[in-house]
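First comes one chain, alone, set out as C-alpha cells in the form predicted on its own.
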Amino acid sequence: MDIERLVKMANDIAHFFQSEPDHEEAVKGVLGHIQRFWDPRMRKALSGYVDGGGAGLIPLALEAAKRLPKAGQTV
C-alpha cells in the first residue's frame, strides 16, 4: 500500500466531512466511508500508519483514523 495515497485519500473524505457542524457526526462520517468502502488491507495499512503518529493526517482524518478497529477487533 502506498501510505501517501490512503493518506490523502483519507484527508480528501474528510475534508467532504468538515462541512458536518456536529463534530463527533463528521468523524463517525469519516470512519464510516473508510469501513465501508476501503478494503481491509488499506485499513490496516492506515491505522498501523496512525499508530505511528499520522503525519500528514488533517485532524479530522487523524481522529477518525484512530477509531479504526485493530486486527482481530469487531465494531
Second form
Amino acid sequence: MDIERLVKMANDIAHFFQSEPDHEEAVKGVLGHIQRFWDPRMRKALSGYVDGGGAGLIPLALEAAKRLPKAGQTV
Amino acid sequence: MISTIRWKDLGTPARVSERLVDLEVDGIPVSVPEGTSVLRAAAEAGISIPKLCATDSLEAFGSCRLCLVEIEGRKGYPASCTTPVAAGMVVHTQTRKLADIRRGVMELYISDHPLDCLTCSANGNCELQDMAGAVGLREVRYGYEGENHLDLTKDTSNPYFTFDPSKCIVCSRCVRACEETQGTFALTIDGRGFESKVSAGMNEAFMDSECVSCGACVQACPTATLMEKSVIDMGQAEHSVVTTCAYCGVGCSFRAEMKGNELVRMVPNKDGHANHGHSCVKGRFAFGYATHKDRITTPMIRDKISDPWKQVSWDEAINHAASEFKRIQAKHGRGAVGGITSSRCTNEETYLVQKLVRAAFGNNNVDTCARVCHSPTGYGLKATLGESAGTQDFDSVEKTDVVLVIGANPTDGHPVFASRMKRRLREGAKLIVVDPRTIDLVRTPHVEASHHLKLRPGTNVAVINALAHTIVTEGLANEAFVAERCEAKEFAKWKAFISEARNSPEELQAETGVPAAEVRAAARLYATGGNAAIYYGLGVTEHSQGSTMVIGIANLAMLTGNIGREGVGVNPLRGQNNVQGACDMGSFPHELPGYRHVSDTATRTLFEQSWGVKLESEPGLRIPNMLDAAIDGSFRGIYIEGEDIAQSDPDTQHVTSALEAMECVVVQDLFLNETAKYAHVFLPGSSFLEKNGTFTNAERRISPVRKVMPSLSGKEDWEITVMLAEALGYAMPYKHPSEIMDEIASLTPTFTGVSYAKLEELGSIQWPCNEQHPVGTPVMHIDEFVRGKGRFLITEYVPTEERTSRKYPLILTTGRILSQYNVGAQTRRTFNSMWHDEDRLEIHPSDAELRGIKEGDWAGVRSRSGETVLRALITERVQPGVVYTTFHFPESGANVITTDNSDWATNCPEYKVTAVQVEPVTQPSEWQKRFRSFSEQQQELLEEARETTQA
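Cool, the form predicted on its own is there; where's the form predicted together with its partner chain?
The complete assembly is shown below, putting the previous chain first.
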C-alpha cells in the first residue's frame, strides 16, 4: 500500500481526535478508528512503517499506530 | 400494481381539520373536514359535479362556471369549487336550471375549440370532451365562423411536450400548477378578455422561457393543449404500473403508462408518498435512455482491454468471470478481489452483491458509491444520534418555520422536494442558505433567503462552529432538551470547546469570509424562529472534514432541541435514488446490513447461520483503498454493478491506472460506460423498467420498483449476481426479489416488518418497520435517540491541506444541474441535453477579466492532479476566487482535476475543494486528447463485436 497515503489518512484521523481533552481517549479514538475501518493489509503496512520510525506521522497518530497489534497478536 | 389509466379527481385539495362538517348533497349525507369545498364534499360522496378549471392538486380558482350548484337558502348559483361546506348545508348539483347554465357555458367553450376530437391526441382522455358529454351538449348556437383562436401556432420547442394554443380553454390550470406545484412562475395569462392566452415567460417559446419542464402544466391541462409528444406519437396508454423513479434521492412514485410492453409516458403518482403527484424533467420525461441504441444486451468478454470484445452466452461470460476470480484468489489470496455496488441498484441487488463478496469471495472488500457522496452522513449521524439516516419524512417541511439549507442545491439536485420547500417558504417560513454559490433558492419567485452565508469552500466546520458558539454564548440553547436527552459529560466537554473565543463568528470571519454579524443573525433565527430543520447535501459531505461537519449539524439540532418531532430534524438530501438503501444493505466494507460492524460476533453469527458460511471479521477495502491496492498489486479483480468509477470518482488518472493494473474487471451496466472501457467482462444490466425490487429514498422510504417491460438482455440484475455466485460455488436459490427482501427482513432489526405484501398494502414504508413500528417510522428519535442519549462530539475546524497558492490561486468546487443526472449515462442519452449539452466552467467576471477570458472561451483548468479544458461561463453566481463546474460529461474531465484528498473518517473525496489555475487556451488538454483517442478505440472494439455477431 502507498505508505504516504496511509500516513496522511492516519494524520487526518488524528487531527479529528486531537482536540479531545483526555489524551488517552484521543489515542484510543485514533487507534479504534483505524482498527474499525482499515483493512488488515493497511494496518500492517502502517504498523511496519512505524517500526521504521514513522516519519511524517503527527505525534498523536504515531502514538496510536505504535499500539497497532503486530502480526500474530490479537487486538 | 397494475391499474387503469384514469384516477379520480376530487376537484379541490383535501383539508385537514379535526372539526368535521355535516351537510347533504343531492339527498346524501356527507361529513368532511372543515374548509373542504362543496365540490370535493360531493366527490367524496360519489357525486360528480361537472368542472373544468378545478383539479384536486390546485387551489380552487372559480373561473369556468361549470361546477355551479344550488344551495338551499342561498341566492344564485355559487361555484362549488370555491364554496366551503357549512353545517346543515343542503346542496343540489343537478337541476334543470343548472343543466341549462352548464350547457350554455360549454357552448361558448366549444364555439372556440377545434372539432377534431377523432384525430386529437387527447381523444379518450380529455376533460373538455367528457364535460361536453356530461352536460349533454348537442349544438353550438353561435356557429364557428366568428372570431376565434383556432389558427394560433403550435409551440413544439420543448422536446417532450407541445403547446397548442388553439385547444386552450384558458382555465389557468397550467399557470397555477407552475406557481403552486412547481413554484417556478414561468407561465402567465397574457392579455385580457378575448385576447387572454397562456404565455410562457415574456411571450416566449417554452424552451426560451424560465420553464424547467417539470411537467406539472402538462399534468394539469384538461385538454390536448399541453400534451406529451410521446402520446401524440403513440396514442393513449392502455394500462399503467406504479413504480419508483430511478433518478435522485427524492424517490418519486410514478405510473408508467404502457401500451403493451412500450412505455408511453411516466405520470407522477398522486398517491406517491414522497412526491404527491409532482415530478421533474428527469423522472417525468427522461426515460428514453432505457431503449437507447447504445444499450448493450449481450454478454461480452475479452482477455485484454486492447482486444476486441467477443459476444458470448450468459453461461460463458459468467463462467469466465468466476474462473478468473477463482484463479486470482488462488494465486494472490482471498483478499485480492472485491465488488462495488451502486445507489442506482435496488436494495435486493445491493444486498446480493455484498452477500456475494462476503459469502462467495470470502472477504469484506465491498463498497458502494455512497463512499463518494454520503458516507460521512452515515458516520456522523451514527456517532451522534445512533442511526445512519435522516430523521424526518419530506412532509415534515410543511411544519417547518426556519429552513437551514447547507451545501445543497435542491432546485437542481432534488427538484420535487425543492418545490415543496419553496411552497412552505412562500407560506412564510424563513430561509438560511449556507453555500459558496448563489444557488437559485437564495432568490427565486416569492422566496428570498433571510441570510445567505456565502462562505469560502472548505470552511463549513468553521461556520457551523460559529453558529453553535453564538447559540451557546448568547444563551439561546434549549438546555432542558439537552439535559433530558443528551449525554451530560460529552455535552459539558463540547460546550467548553465551542464556547472558546476562537470559535466565535468574529474570530472565524477572516477564514470563512462570512461577516460575523450575518452568522450571529442566522444563528439567532435558527435557534429562536420556531421549528427549525436542516437540509444538507454533498456540499457538506464531500470535504476533508465531511464527517466533522455532519457531526456539527447534529450537534446544532440537539443544542436547540430541533429534533424528534415534525417540522425539525437533520435531513441529508441523498444524491441518487438508492443511496440510503445501498448503505442500509451492508454494502460498506466494515458493516453488515443494518449498520452492524463485521467484528460484532453476535451479528456475524446470525448471518453465518443464515448464509451457511464462515464470515470474515476484519473490515475490507474501501473503493479508494481498492484502487491503491490494485496499483501495489495486492488487489487484482473486481465485480462492479451499476457504478462508473472512471468518471465519478476523483483523480481520474489514478482510477484508470488502477483499473488497468487489474487482471479481471467485470462491469454490469446498461452501457459501455467509462469504467467498462477498462473491463474484461461485460454483463448487460437491466433498467429500472425491466426489473422488480425496491429503492429507499432520502427519508428512509422503501418504495416498490416494478417490472413494466421484459429485460432487453433477458436477465434482471439480481439474477446475474445469483448466476455469478453459483458459478463461484455459492448457491443463491432465489426465485423472486421478494424472497431476497424476506431474507433481509429476517436478518435486520429495522426491516423486520418489511415485506412485498406490506409494500403492496401501504404503498411505501419508512424504516424502522418492525414490531414497535408496524407501519414504519416517519419521524425518528421522538422520545429518545436510537443510541439512547444524544452525543455531542467536538468539531475542531481543521483547514484542508488543499490550499490556494500563487501557482493555483482559485478554488474549484463541483456540483450538479437540473437536467443532467450524476455521470450523465442516462440523461445524456435523452433530450435533456438540449438544456445542458456540455459542462461549463463558472467564473466570476473579475477573475475572468484578469485572465482575459470572455464568455464561451476555452479555459484551461489546472490542478495538482491534472488539467482539463472547459468553456467559460462568466457569472456572479460564484464569488471571486472560486470557480465551479459539473461532471455530467466524461470528456469534461472534471475529476481529472479533483485530488485524492478525502474525509478523515470515511475517505469520501474532497470534490468540493481543489486549488486550480485557470487560463485561456486554444485546444483540449493532453488528457482530453488521450481520452478521445482511447474512447474512439473502445467504441470501435465494441462495434467490431456487434458486426461480427451480425455477420
